[in-house]
Structure formats: structure tokens, C-alpha cells
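Presented as C-alpha cells, the chain that follows is alone, the form predicted alone.
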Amino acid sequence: MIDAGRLIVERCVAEDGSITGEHGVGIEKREFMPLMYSADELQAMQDIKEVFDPAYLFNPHKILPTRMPTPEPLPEPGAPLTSTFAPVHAAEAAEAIRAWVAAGKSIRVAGASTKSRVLTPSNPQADALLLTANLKGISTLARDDLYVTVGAGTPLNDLQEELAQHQMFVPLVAPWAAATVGGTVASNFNAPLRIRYGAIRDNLLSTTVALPNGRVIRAGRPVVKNVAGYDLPRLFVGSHGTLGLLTDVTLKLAPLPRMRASLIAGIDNDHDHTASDRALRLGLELQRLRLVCSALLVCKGTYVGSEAPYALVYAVEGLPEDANEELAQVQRVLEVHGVEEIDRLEEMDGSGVWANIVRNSGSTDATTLFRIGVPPGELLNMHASIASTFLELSQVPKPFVFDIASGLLYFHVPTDSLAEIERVRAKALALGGYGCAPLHAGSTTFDPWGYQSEGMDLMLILKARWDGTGLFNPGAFVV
């Protein structure tokens, strides 16, 4: 029986699949793990196990094989490269990392530099720059299996244009035209369409990574469900390049929706609420209707061509019968609440509205893009604490947008108002959320993250395991 099972999993692995896609790896299949994973990949899993459970007290004798394969010795590092290097594959990136680390040089990772500009007092700049400029293009387009593998340095817009020729797309959106696939994944910069297709971590199947220790691992596999070992791909989502350089990324594909449309509702004050407060309340009520909704936003009316002070944007995409019915239900609810200005725009993409606002409120020397995340049910409380300071003052331009379903608010803060941010952060933390300015590139005395998670000690241990010298992308994230 076990021998027959081994033959089956060998065939699965030969087809670039997984040794299990349902119940995970327990006792029987743990000895099959080396069929699927290299010694370096299994070592990475063991590192994670020991971070959380150094004494091996929890579920011992599961997942990892009885006899762990020994990773091959790394080649001796060569001479340090030039201060800027763009590798063409993961092995070349790992070689550069080993050379720089051996020479004691700090390394900054950058794609298009749309989201990698954070500076800290301890790291105003790095000695070496590792670029993804040569890690471009689609290597595998598996339309029948609904996945695509693409170089991490590929601009996301270029990938979408190529996929559109096949009537497909990946459900990711970036506000900046130059933003790369790898940078979008590494920064976990989610767009509103996550409510329709899931977050970035839900759409990432696998990735190849050059680790800070100079080894290369392939995290995950290009299958819809892989439960063999730890879910390593998610570890790198939101790591901001501090755990390794993503060299390629495998993402789920989705067919282009047969219909896209949006309702734009102009919202004025009423007897009980300001326009912004009223728009938020309506948006929260409309959440119960969303089945094919791809964006549920509140922004200033001028951003979407409305003459009202605020606008509620409800976007849908999918089959025409589903999309039309949902918009009809939304319109009925808005009319019941006395909303008179309701326009329907065909082919309007709600995430595109969000991207345009975020792009135009991005960080500069004079301003900072600030993001608040709270449970959606707390958005009204969060709004009440910041409206008079950041959203209503007319003398300072402050583009902003509420992504209601995700519980996120993006807004534009003048750099000289950063002192107010600590009060806002404290309120967000009290509501179970956070406040950060991940693109901040101004004063190095300002902390862009604002808090440390309860898992910080575990993050630091894993970071130290893979980056013992602390030279890889220092200062790019809270670790």
C-alpha cells in the first residue's frame, strides 16, 4: 500500500504537482517530503518549526522527514560585485548576495522603487543595490491549469496586457504604472478587488526566492491546493524583501469578467449626518448585498465626476445577469435612503478609481500617504476621530479613499502634520487596527510603521536565522 502511494506521489511530483492536496502531511507521507522539496527547502521549514517550537513539543514526528537531507555546502563567495547588480536568475542573485555579505556590504532590494523608499536613522542607504530589472517575462502560461509564472521584475501592467490577449488576468492592481509583480507581492499592497478574488496571499501559488543566507528555495507549487509542508509562499507576502529576493512568482489566473460596471452615488449632508459619515453608513449597509462586488469605496465626489461633496462607488464584475441584479439591488437601497444622484458607468473599474486616488496622493517630500486599517465595523469610529483634522479642512488638498470592505483608509498627510499621526495611530490601535505610512521617505525620525506586532520576537528570530549579519534589506520593514 505504501509502495503504491509512493509511486502515485512520484508521478505527481514529476508533473510539478504536490504530494498531497487534501489532508496535509502527517506520519506516512513525511518520508515522501524529499521527493518534492530540496534539502534547502526542507531546512527552511525546519527553521520555521524551531522558531515556534524549539523543543519539538508540538505534534512531534510529523511533516518533516525522519532523516532530514543535508543541504549542499555553498560555494565560496566570489569577489564583491559592483554596487548595483541586476541578476537574470535566482542562482545569480544568490551568488551576488553571498559575495556582498562576505564583504560586509549591506544590500537594498528594489524593483521599480515605487514602494521601497523607506529610510531609517540606522539605514540611510545601503552599500549595494540588488535590482529585479532583468527578472522579467512570463516563463509559464498554463491557461488550462489557471496559473502563470512570471519574473518578479515584470511590471504588473505588462503582465496584464499580455494575459488580456488570452482573455485572462491576475486579480492584482497597483496604483503605479511601473510597479512590479514582485514588489506588489512583497509589499502586500492589496487593491479593493480582494473582496471579489481574495487577497494577494490567496492568489500566490509559489515563488522562487534567493534567501539572505545565499541559498535558493522554491516556496509552494503551481497547484490550486498544496498542503505538503508549511505554506511558505505566504511568509514572503508583506515581508518587504527582508526575508529574501523574490525572483519569480506563480499566480492564479482568472478569466476576464464578461461585464464590469459601477454605480456612482453622490452623497450630501442630511439632517443627522455629514456627507462623509452618511456615505460610510450607506457603504457599510450595502456590504450585505455584495456577491460579485469588486470595490466598495467612499471618496470625494470630485474624484469620480460627481458634484456632491462625497461619492459612494459600488463596482461589480462577473456574469451580466449577476452583475445587473446586484446593481439593481444596490440602487433600490440607495433610493430608499433618499439618494437622488445615482449614475451607472459601464466598464468602470472600482480598483482603477482607488489606484488613481492613491497614486495622486502618494508620498512626496511634502506629503505622506498614510494607511489606516481597522475592522470594517469600526470605520465610523475611526472616521469620527480624523474627519475634522484630515478629511474636511479645505485649505489643504487631501486626496483620500475608504476601501470599506477591507476596512482601509488611504489619505494624504502634509509632512508638517506628522505629529498628528500618533494620535490617529493610537485610535486605530484602540479599535483593533493599525496606522502606517509604508511609502514614507521624508524625515528619518518618523517611524512609518508605528507599532510592533505581538509576533515581533518570532519575526526577529527567523530574520536572524536567514540573515545573521543583518545586511539584507535593513530598515525596509519593522524588522
Second form
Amino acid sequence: MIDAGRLIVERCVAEDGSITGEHGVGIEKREFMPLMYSADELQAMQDIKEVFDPAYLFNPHKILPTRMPTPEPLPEPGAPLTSTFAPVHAAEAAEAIRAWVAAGKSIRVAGASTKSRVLTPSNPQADALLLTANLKGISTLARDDLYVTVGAGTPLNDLQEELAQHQMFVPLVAPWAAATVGGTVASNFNAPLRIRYGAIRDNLLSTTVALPNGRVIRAGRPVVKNVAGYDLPRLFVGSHGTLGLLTDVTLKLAPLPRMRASLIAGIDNDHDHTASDRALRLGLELQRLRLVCSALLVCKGTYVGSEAPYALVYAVEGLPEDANEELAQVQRVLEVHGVEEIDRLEEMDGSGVWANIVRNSGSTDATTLFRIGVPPGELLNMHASIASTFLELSQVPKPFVFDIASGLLYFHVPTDSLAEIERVRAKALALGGYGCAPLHAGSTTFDPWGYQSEGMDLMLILKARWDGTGLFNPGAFVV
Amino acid sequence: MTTLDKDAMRRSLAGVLPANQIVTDPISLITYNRDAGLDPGMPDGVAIPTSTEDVVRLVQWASKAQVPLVARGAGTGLSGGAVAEHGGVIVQFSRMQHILAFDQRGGSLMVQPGITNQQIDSAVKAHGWYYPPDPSSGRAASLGGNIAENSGGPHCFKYGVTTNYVTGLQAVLATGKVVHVGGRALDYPEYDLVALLTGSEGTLAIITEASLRLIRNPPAVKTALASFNSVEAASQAVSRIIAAGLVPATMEMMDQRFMRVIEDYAHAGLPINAGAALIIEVDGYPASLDPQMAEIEVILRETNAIEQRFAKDEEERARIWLGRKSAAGAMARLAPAYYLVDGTVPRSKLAAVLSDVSAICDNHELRVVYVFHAGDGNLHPLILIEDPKTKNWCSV
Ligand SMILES: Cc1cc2nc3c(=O)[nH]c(=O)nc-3n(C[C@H](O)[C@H](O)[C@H](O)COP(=O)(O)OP(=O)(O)OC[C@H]3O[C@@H](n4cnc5c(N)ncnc54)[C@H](O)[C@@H]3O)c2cc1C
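Output the form predicted together with the partner chain next; the form predicted alone has already been displayed.
Time for the whole complex; same chain goes first.
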């Protein structure tokens, strides 16, 4: 009978599926793991195990096969060819990495070449530049199975254009035209529509990675349910290229929504609250209505044609009946609270509003984009303690935007007054959140991340395990 | 480890937590010899922590004594995850079941790992919120087990699995250090250690608290049952529904053999003469349900559904689900045990793979029935075990 079980899971693996969708590997399927994963992939999982639990104290002998297959020995590294290289596939990337590392050269990873500041904090000191520019285009478009595999260097906009011809899209939005799919994934830059479709981590099914140790692994598989071994794909989301070069990514596809619409309301102060306070309170009140909501924003300084200092945006997408009903409910709540200036805009996309604000504020070297994340229920507290002393001051340029549903606030600070940000950061930390400048290169005087993860020791051990010499994308992230 | 060593180890364990939190007598330990899967393993002891501090004490002790620790929730896991295969101490979470915080404004919940899916469901639904992952074992299964297995359920096609809802964890590492990773905010600047711990089957750390993201409870649902000549035809209908851009909350498929087994047991009125049936559920605002079902009805007709039933009220809906939910009990009548093979394929490959699975089972002279989550390509052939004395079996 176990033979039959083995044949069945072999059949799943032959279709690029998984040996387990929801019941786990445990004891039962550990010997099947090599059917699905290469020696290098299993080794990467064993590395994870040993980073957390080197003495094998917790649930030993589970998940990994009793006898681990031995990874193939790597060929001798060649001589590094140039100081800038744009590989066309993962093996070529791995070869270049091995050569550079052997020669003691530090490597910087970049997406769309010259736009290196876009989602890839620059690290000018690196000796070599590894570009994803030649890792381009869709390799698999599985409409029936709702996934697409695309080269990491493909501009996200190009991908969306191509998918739109098939009435599909990937639920990712990058504010910058040059942003690549791989850069967006590696930087975990999430647009407001994540509340409707899931975050980037929830849309990434699989990715091929050239690790800093010169091995190539395929993390995950193109199926939505796969619990065979550790969840490696998510590890690379938000790792800012410090754990390897993503060469392709497989993302979930969504059908283009049948309808998109938004309400935009001008919010001024009333006798009890300032305009900003009132806008946030209303936003939080609307939280409970979210069913097909694709953005719930409070913005300062964007509502053209309105006198009100703040705008509240509630966007929906989906079936027209759901979308219309939800907007009607939102409208009623706003009216009950005395909001008079409410407009309905067809086809307005809330993530587009967000992208405009983020893009504008991140566009010059004189200002730095800052993001604060707190538990959404704490946004009011966060705002209360920085509104009059920081956010409303003239040196913080408008516009700025609260992504209410995600508990995020994006604003933009003059780079020469970054020192003042520490006060704001401290408040966010006290509320269980953080404040960071994800596009800032960092310097001896300013730490763009400003967050000490309690998992930092684990992160450092993992980084050292795959990048023993610390040459891979140094300075790009906290490790 | 010799018997003598084990006795010494048990005595030493007794000093770690109060006596009513330690189990070492051999009769009581038998309960922990299995989970709901195939493989046995007798623990040397069981510890029942009531706090994170208790877990820290246990880990510090185990690390010094070099005794493996196996976390355990309800023991409903199907792959042997909660079994102490080579001995050691089971850390059982039945006394850490509290809700620690419920942020109704922000839509998040902080809980201890021993809480069950059902307890979470009733706590949040009462306030209009919804925690979607819904393994069929949810009456008993613990959230710690859900997180460790990254559990899914019938509603995963639309709403995703456990990892999509866990935003933060408190965990005790092998060093005894307590760490918080992630939290109640989103996108912390750190590696996604929450994702690594989720689905790690208790092999990386022991989870002692979790922060969950909630969504709004859909105001209305509508359920239909459609029957087809074959699994292939039903799969075709599933593909067409998805291609139309509809996202039903559930699409569960049952084959004829499964329905016949269930019908004998549950008398749920299943279409036992059909080759396969689909349970399709849509949710949303009341106004959108009829149009959604009307579209589905057209697709079902075009894909040659033999019969379509639309539940008009809660009672009819419950009746449609009764068949699907009676699986475990019905299977027990058919064979003393079964072996459930859980694999996934890209959905469009489902029909082809299932027909090969039937051929594999025929070749091995095994009886097999199918019931599975068709929307996400998760096949679940249930292979009947006629004689549980054969080496591997799983009791129902
Ligand atoms: C009838 C039946 C139906 C089922 N249906 C489904 C289904 O629809 N979908 C699905 O996904 N699964 C299903 N399962 C499988 C199982 O119920 C789930 O995996 C469930 O989440 C396990 O929870 P548990 O509390 O029973 O975990 P256990 O079986 O006790 O443990 C499972 C794993 O979790 C680890 N663990 C438990 N608690 C912790 C903790 N605090 N910290 C770290 N690790 C921990 C254990 O070490 C073990 O590896 C079903 C099982 C049965 C018997």
C-alpha cells in the first residue's frame, strides 16, 4: 500500500505538484522528499533546521529524509570576467557569483540597471554588479492554473500589460515604472491592494534562486497548496537580495476584476476633532466593512478640487453587485458622520492613488521616503503623538498617505532633517511597530531600518551559512 | 538510553514543572503513542505547560539533558508530526488556550497555541470577523498544530491557508530564548521568520503565542450541489467557473464510490448514480449571490451537469454539507482503517492524475475513493485498509 502511495505522490511530482498539500511531511513522507527536491534544495532546508536547532532538540528526524542525498560538488570557480554581469539564467548567475566570491569581490545585486535606487538601496562600494536585466519575459503562463512564471528582471509594468491581454493580472503594484518583478518581491514593497488579494508573500508560489554559496535552488512549486518542507519562497520576500539572486518568480494570477470604483471624501475638522484625526477615525470605522475593498486610505494633499485638507479613499473591486453594495454601505457611514463632500469615481484604483504619492515623495535625493508600520488599531495613537510635532510641520512635504487597512503610513522627510525621525521611530516601536526608510542607502549617521528584530541572531547565522564571506549584497539590508 | 537512564530522566523532569503538569505513567502515555497518522512512537513523558515560562524551563532542561521535545496540540495531525518516534518528552498545549487580545478595530487576534479552530471561530464571528483556515478537524485541532502544519481547509481556494493569516509569533528557541517575530503590524524589516516557523512541523521552535489577521465575515452564502457523469466532467466545470473570473468560496469534489459509502451511512441524499459531484459555495453580499449562482448554473449546464441543487435555506445547505462532513464516520464502517494520500497538482492536471491514481490502486488491488478540494488541485485519495494488521495503517 505504501508503494501505491509512493506512486501517487510521484505522479503529483511529475506534474510539478507537491507530495503534500496540507498534511505535512512528518514521518510519513520524509523519504519522499528527494522525489520532489534536489540535493541542493534539501540541503537548504537542512541549513534552516540547523540555524534554528543545531542540536536537533525539537522533533528530530522529521521532514528531512533519513539519508540526505549529497549535493554534487561544485566546479572550480572560473576567473571573474567583468565587473558588471547580466546573466540570462540561474546557472550562469551562480557561476558568476562563485567566480567573484572566490576572487574576494563583493557583489551588488540590481534590478533595472541605472534605476538602481528603485527598490534596491545602492551600495556603491561593491566590486561587482550583478544585474537582472537579461532575466526577462514570461516563461510559463498557466491561465487555467492561475499562475505565471516570469524572469526576475522583467519590469512589472510590462508583465501587467501582457497579462491584461488575457484579462489577468498579478496583484502587485510598484510605484516606479522601472521596478522589476524580482525587485518588487525582494523588497516586499506592498501596495494597498494586498488587503484584497494578499501580500507579495501570499502571491509568490515559487522562485528560482542563485544562492550566495553558488548553488541554485527552486524554492516552492507552482501550486497554491504545498507544505512539503520549510517555506523557502517567503524567506526571500523582503530579504532585499541578501540571501541570493532571484532569477525567476512564479506568481498567482487573478482575473481582472469586473468592476473597480472608489469613493473619495473630503474631510475637514469638526468641533471634536482635527481634520486628520477625524479622517483616521472614519477610516478605522470603515475597516469593519471591508469585504471587496482594495484600498482604504487617508491622504493629505491630493484631492484636487477640494478645500478639505484630508481625503479619505475607499476603493473596491470585484463583482458589480458586491462592489456597489459595499460602496453604498461606506457612503451611509460617512453620511451618518456628517461627511458631505463625497464623490464616486469609476475605474479609480486605490493602489494607483497610493503609488502616485509614494512615487512623488521618493523621487528626489533631497527627500527620503519613510514608512511606519503599526498594528492598524494603533494608527490613531501613532498619529496623535506625531501629528502636531512632526507630520503637520512644514518641513514634512505633502502629500502623505495612510494605508489604514495595513497599518502603514508613508511620508517623506527632507534628507537633511532625518535625525528628527528617531523620535517618530521610537513611538512606532513602542506601539509594536517600526519605522524605516526602505529606499535610503544608509550611512554611518543614519540607519534606514531602525529595527532590532528579536530574530536577528537567527538572521545573522542564516546569512553566514549561505554567504560565509559576507560578500553578497552587503549593506542592502539589516544583515 | 537505557531503562535506568529513562527513570533518572523522568525523575529529573518531575522537578521542572508541578506534578499535575507532568505525565510519566506508562498507561497514560499510551494515549500519546500516535497522532491520527500511521506511525507510532512512545514518549518517555508528557509535559503540559501553562505559560511561556513553563516552556522555557522545559527547553532549558531538555537542552541540558539532551532529551528531544515534541510539541503537540490535539494530535489530529496525519503525518506523525506529534509522535515521539525516538522517545523524548511531548509538550502538550491543552492548557494554553487563551485569547490574549482581540483588536476589534484593527481586526487582529492574539492567542495561545492550544486554542482550537472552533473556539477561534466562535469568538470572532460573534463580532462580525472571520478567521478563514478551516481544517475539517477544526473542532479538536489546535492553532499551534494548524500553524506547524500550515493547515488548509475547504475555504482555502478563495481565502488561502494558515500562513496567509499569521502575522506574528512568539516562540521558544532551542537555546531557551523567547523571541517575537513579526507582530501585529505588517512588513517588519526582518527576514520572514514567521513564514519559516509556519509549516515547520515543530522542528524549528516551539510556538507559544500567535497574532492572527482577521477578515470581515461574509454577510451571506449560497450553496449548490451539482452532479456529473465523471470526475473529468466535474473538473471541466471547475475550470470553466474559474476561467469566468468567479471565485467561489468552496469547490469540493466527491466521486461516486465515496458518495455511495457516505450515503449508506449518512442518508444525505447524495446523487449516488452520478460519477462525481461538486459542492459549490459562493459568498458575498446577498445581492451578488443570485447572479453568481445564475452564471454558475449556465456553466454547469454547458459542462453537462446531470443535476443541480441549490440550497434554499440553512437546512438545505446543512444537508448538502452533511455528506461531505460525514467522511470519517462513514469510512470507518467500510474498512477498519484507511490511508489518505495528500498531494497537489496544478488544477488543470487533476482529472488526468486521478485517473492514473485509480489505475495505480487497481494494480495494487486496493480500493480507493476520492473526496477533495477541487479548486486548489489538492487530491485526497482515501485508500481503504482491509486488514489493519498489515504493517501500516491508520485508525479512523
Ligand atoms: C478527520 C481529520 C480531518 C482533517 N482535515 C484537515 C483539513 O481539512 N486540512 C488540513 O490542513 N488538515 C487536516 N487534518 C490534519 C490535522 O488536523 C491538522 O494538521 C491540524 O492542524 C493539526 O492540529 P493538532 O493540534 O491536532 O496538531 P498535532 O497533530 O498535535 O501536531 C501537528 C504538528 O504540529 C506541531 N505542533 C503542535 N503544536 C505546536 C506548537 N505549539 N509549537 C510548535 N509545533 C507545534 C507538532 O509537533 C506536529 O508536528 C485532518 C485530520 C483529521 C484527523
